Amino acid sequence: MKESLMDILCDPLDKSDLELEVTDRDGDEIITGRLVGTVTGEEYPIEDGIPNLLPPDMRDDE
């Protein structure tokens, strides 16, 4: 995921902003980390460069 994507992403639950927490980065590509809703506090994982923005009750957590 490119950090510039943050300009258009929002929390799917309430459309508020998301904060980015990076765990692993390769150049300008974010490989792992999480997005956190600034209002809801909900966490959305970033795995293999792909953000999972499904609401918590719709995720298949393994």
Contents of the next structure:
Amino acid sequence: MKESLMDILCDPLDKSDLELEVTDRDGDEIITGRLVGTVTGEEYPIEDGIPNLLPPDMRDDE
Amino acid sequence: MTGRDLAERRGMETNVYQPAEDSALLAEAVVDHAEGRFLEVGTGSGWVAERAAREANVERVVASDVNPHACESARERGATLREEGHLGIDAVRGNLLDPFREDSFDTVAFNPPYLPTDPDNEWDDWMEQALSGGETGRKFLDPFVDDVGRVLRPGGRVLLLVSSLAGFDDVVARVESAGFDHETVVQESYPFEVLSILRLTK
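Show the same protein again, this time as the form predicted together with its partner chain rather than the form predicted alone.
Below is the entire complex, every chain and molecule, led by the chain shown above.
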């Protein structure tokens, strides 16, 4: 995901801000990392460049 | 007609909804009416989002889906578009509008899963999720309509595909109770349904 996407993303649980933690990037593209809810503390993974902002109760259905 | 029949008729893969008549109608409306920051909810293969990036007067294209295979497909399209010098596609995995902030988009497009489905007759895979709109056909459409005003910027518009199978009048009632004005900008009849694109504005 592009870092500029942070302007329009929020925590799906309560719409509060997210904090970006980058593990691996390619230019301005974040490939691996996570988004952490600043209020809920919930962790949302970024894998293969795609942030997974499903709420926890919808994540285990792959 | 069951969802499986429709799936076969439309020649779908097993994991990601592939572009069909409804996608083409939504794309037509997007090319004519989308502007600014654009979001497609339930992007499936990402085909409509790609049409937006190539042909519409938009400045950013974001595509979301609950299905990880759909997100991968949209992201791959975005990478190819960028290589060709077009806008890319930002893929986000999420449920409807849940992960997006208020006042984020000038245009939001949605082709919801809308086949009315008997709960005893559902099958549990990604294609079922891409097609089934629950018993009413409006399982995803209703919560989308209720929430979409939140993410729209002032002066924004929604492009919403509505099948007669999901009850056109019921959808219009929901749209009006959510405070939107509405106009049908595209409409086509098919053997099993009439498909319309509603443009919603505040």
